[in-house]
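Below sits a lone chain in structure tokens, taken as the form predicted alone.
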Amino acid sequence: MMRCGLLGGAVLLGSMAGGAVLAQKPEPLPVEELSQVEALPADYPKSWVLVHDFHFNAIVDGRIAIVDTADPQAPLKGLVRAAQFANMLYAPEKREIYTSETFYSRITRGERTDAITIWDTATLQPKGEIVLPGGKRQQSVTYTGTFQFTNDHKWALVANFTPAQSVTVVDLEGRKVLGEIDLPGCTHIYPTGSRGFSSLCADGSMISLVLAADGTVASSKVIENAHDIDTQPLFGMPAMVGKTAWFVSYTGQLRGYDLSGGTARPLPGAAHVGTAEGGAPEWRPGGWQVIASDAAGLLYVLMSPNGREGSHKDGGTEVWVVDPVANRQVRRIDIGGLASSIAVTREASPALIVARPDGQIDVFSAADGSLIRKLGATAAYNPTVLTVVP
């Protein structure tokens, strides 16, 4: 009994001391100081890629990952974050990277935030940010039309979509909205001319529009018949040869678009990627980001053996090289497996870089496919856009 009296006064004394402790105004801790920054170089080198991870798992953990495709050892530099739904745009002249992307108060309920945030290439930390009016900012996997130049680079473009389609004009360097354009039944931004866009629309024609210094439009032309809707639907996203602008079907056929003046010019006739044998039942484009070009004005375009009706974002195994103006296939790469986006580096040797569904990245010479390296996952799980450094 005074065994069990002497534990239970233990406890009593022990509890008493704890309440003491309690009772005592903690001392703040030091600052820690972290031993190692680094900064990234402002201006990538070319061998730099941007890859945007989408992340399906955890849309509202986006990211944009910085890999050098020609380090095998450390190609992951640096991430930047890229909330729900969000897009990217590359401005090395500012050394400045923009996401559009959305926010909620409670993560993925509440009050919703649209915004342009600005980041530092070589910090990597927010600079600053453009909140966007409207809860309207168009939430889909990434395009590149829906977020894009104009210009000079001074001015973004964000698409809308409430289902209304709009096209939200921001002063980037004043950092503020400038207003809000109409665009019903058309859509993706193709930036054309110094000043302006163009968008596809569902009747098969194309608008393109002229922007005044205050960023209303100045002016609008409608070209009718600019594509082929029913038998001939393209990718949204093209090659940029210059201010060209070069699509692919779903089937295989190239359309050029001129967007160096006010007005889109579609480029007389249409070339083709190309048939082959071993289609089961035939060769089509397939994948996501599906073309890309290389400073030469050659053209890389991702393709299947399995396409057929709804195949054309199955992904790819091999990439077929066409010169679109002399209209020849160039030649074929095997990429040995699936990918779902490619992009061509500016490099002096240019390189491809393939996206594979699982996030894997494969570095392949465009000169004559032979494979280079494999980066791994490098920290993307889902890659949807590459973006190359000019």
Second form
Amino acid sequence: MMRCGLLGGAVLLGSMAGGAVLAQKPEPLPVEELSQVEALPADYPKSWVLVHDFHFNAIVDGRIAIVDTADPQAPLKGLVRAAQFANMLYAPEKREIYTSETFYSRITRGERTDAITIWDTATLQPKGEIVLPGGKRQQSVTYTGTFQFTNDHKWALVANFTPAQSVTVVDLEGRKVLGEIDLPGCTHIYPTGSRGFSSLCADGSMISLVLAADGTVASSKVIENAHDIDTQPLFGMPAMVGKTAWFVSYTGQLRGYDLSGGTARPLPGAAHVGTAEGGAPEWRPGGWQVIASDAAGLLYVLMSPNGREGSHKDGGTEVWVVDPVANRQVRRIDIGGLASSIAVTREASPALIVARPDGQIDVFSAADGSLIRKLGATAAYNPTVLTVVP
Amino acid sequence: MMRCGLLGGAVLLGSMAGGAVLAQKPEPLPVEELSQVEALPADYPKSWVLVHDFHFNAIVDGRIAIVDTADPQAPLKGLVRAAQFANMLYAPEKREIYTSETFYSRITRGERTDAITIWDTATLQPKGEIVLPGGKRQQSVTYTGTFQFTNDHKWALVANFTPAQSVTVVDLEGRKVLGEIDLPGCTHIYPTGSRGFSSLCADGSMISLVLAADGTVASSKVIENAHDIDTQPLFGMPAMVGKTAWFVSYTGQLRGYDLSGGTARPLPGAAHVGTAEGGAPEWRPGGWQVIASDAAGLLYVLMSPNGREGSHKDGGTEVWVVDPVANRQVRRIDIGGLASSIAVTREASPALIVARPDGQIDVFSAADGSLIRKLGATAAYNPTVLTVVP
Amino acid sequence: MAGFDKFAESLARRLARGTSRRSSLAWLGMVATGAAAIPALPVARAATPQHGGGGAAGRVPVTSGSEQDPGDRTSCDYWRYCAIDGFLCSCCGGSVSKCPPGTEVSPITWIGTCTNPADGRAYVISYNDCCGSSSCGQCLCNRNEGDRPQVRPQANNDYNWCLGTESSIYNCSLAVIVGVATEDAG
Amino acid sequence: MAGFDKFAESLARRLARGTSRRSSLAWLGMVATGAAAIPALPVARAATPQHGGGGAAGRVPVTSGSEQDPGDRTSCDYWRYCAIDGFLCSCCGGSVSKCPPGTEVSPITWIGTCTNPADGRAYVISYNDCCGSSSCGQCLCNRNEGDRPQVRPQANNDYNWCLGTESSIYNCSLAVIVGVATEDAG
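And the form predicted together with the partner chain, for comparison with the form predicted alone?
Complete assembly follows, chain above in first position.
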């Protein structure tokens, strides 16, 4: 580095001398070392986000992009394979990333293998694999509810859909499948209590299951009238505030479910994202991952000014910040164009991460809504789910 | 169809009546049949082209697009898998397409399998597979010379590169590998004689091998000074005129090799694509598949006006038609923008097919250079090699 | 909505032919659960971000030839696509009702209800996926009229509906008329 | 060109450490065959068609910090990329000399000779591929100064140089200085 500084000076002298090459040339640039691979910090900084790239033009070749939203020079830190409608989980304290994927022996045909791959956070190399039996893993455009932790990150739950519905219970630490729970009519997994989960059901109920130490169902309870698919359909992915899952409906109603105990408890009272002028015909939530929380418990909802039936995946142009407990709209953030997914980091000064349909990722201040930086379309083709470092 | 016409009339009447819905409504559209899959003619028309899509953004997910260049409404007729730097061969008389591919058990990792897949031209369904041993299949940006027929389409030859060089001999009809021929220092396969092939070698020679009935080498012959890599490097893919392979060099020299006998025979005399004004600094061939032939034996060469060292893959904006035997430039075709690959169909009125770097495919008259139709970017992301129906 | 239950039953019967007993029974249950809730809605074009080298640039319209089935079948605006999410098979070597060669039709799928502007009727459209060949990559189209959360599978277009097929690899989506939902949706 | 044979020998020795005996011997032979022909040439930017959602839009330049190694390493114009064909590892989680995490470096590769505009020297650049993760998709760059047909492998950038690695899946390409070809290329 000292030598580099010196050489820089020499080149400057040369150019000052009218561009002529000096008789006294600098030393050549040194030969560089081959065979090196970058390593990441095993514990990701809080500015990092795991961006699921659905890769619509090659779904078999989906990925997770590890992105530092504070580094506009090199936002993409690395890629983890997430093949064929994959899902991803991140366990920071274990320094592991898990992908649940589907493979065919000839990419598009042949023998099917579903498996969870365990990746090291520092090297992004696979450390192990757990094969999932039956070829029944649910394949969807990315949702968080089809692959979830329970039992303190020791287990994973995998949603199945054939279209018969069930959940496979996996012991991540023991690297083995514990069993399968039939769950007809119910969908998505919301970790509940210390070892269990809840699901939303097609008849409007919610079901909560407590699991035994061997992965079987110890007890279950149905909560009737937990959601209304006809009048207030809920976006599939909630924002978590502690152990409370906050869902937003297609029209902006907020529904909280306390998942801290063995049985889910719908929070009483109605909250709403609020209203605003200028909608044509009205403001509604719109996008893919439309709701996020910050550490203080505020909710951030991606809003479309062109809300109508069928607009719920069209994306939004503003983010509305809402206090769901006080049922109060705190502020509106103009994100300067259409976005499809949002998340809020857990940094000391939290950032609102905005992913756009063309892959552009922008970083705003969650506190005042000002634009901090633009990362460009530098990480993912089709960013679906953004997972912040907790 | 009769009923449709009637209904159309009814709707028209309705609109003439000021948009009011008639009391006499047309019959509803009929319920349509489920569970149908389109089939192709087993013998492809001569307007069809097999377009190799390298799919740079997902090389593991490469494809062959079957394209009807005479159908601007639906140019894409179907896709055939061509995974991971694949190669493709087409045997019209067998109504088969062959892909030589590489697979990993976990897409990017795990156990490697190289295989030839045999596809039916009508259904585009696989009919069989021949596994290639050793995990040594050459992977390159698409060249025709790494997978070739010999022995009257009964056998295929697969180039290997580890970087040790060899050729695997495959009995397509018998669905088995016959053996492997070491070929150090030589590259690409040019079918020669009735059962054999030639390769270009790094020392400037060409080697021709005659194969025995069991796939071993019956005899071989080295042709010294067959090409000059330093001063006249040849684009890798020749245009075939009968059994003569015409190569073009980076600067526009044309080299013919008669491959009809057991040993390749370099044609005497020098031919050249010719020159033209307006080059900056000069006109040179440029693109990926830069040379094509028509049924009359004329050559078509994709030319860049910005020819210089290193420009040979930059693409070209004109196609020069050359008679290589008379060594005469016949005409120049302005193709209205940058293209990377060209081919000429064997239709009664042959078409010059032009593939552009953004995937657009245009069709020109080979006879007078006029634009016939534009197919748009409707078939492939990265068209590399165009194979016309013979 | 009248007649929908009858339609759902008939649809389930037709679908049952092409799929396993267990999955068709599950499907039948789902159709029965959700049938009454599938609405007939006005057609509106949703934002469809284009990605990749494909897309509509330079496409020549493909029409039915019938004035009662108007519109360009390679355009996301075509009336039948009101609840589709995926690549249009009409751009992939297939049509609205036929899969491209080299693929197979998923026997079960989601359905939407789209209004035909020519006759004012709401038709039930089955968005069967074509499977076994990877992402077609042409004419990506995402519209969501009547699309409901995954908890109501038969009204959700986010599932990979390549189910009951030899391969679950997704290539493109059809838009097949399987019935009339309402006589007048206007 | 003086000194190049010595360089090639040393390069082959370094490469031999990371690869099998058979392939390194084959490689040594190839370097010896082609060594005298690798030219030092002026830097010119080739056409680099962009495809897909990635690309240079919105990129912030990445520089070496040294005036003797000038230019943006995420730009195809950077002097070291004069004969590269692929995704720039500097855009993929790596750098010009380091592979992104999750990949491994190919021990053998092709080489180009690029002129450093700051000191006028022609450097020999090794374009090792990073392997085991699929197409990075960022900063596709194709330049071909000194690129020669596949018959001279060590001067050809069309090979997938993910050879001698556990996986041959291609992710991105490095541009590592491995020597000085000529003292003054100007």
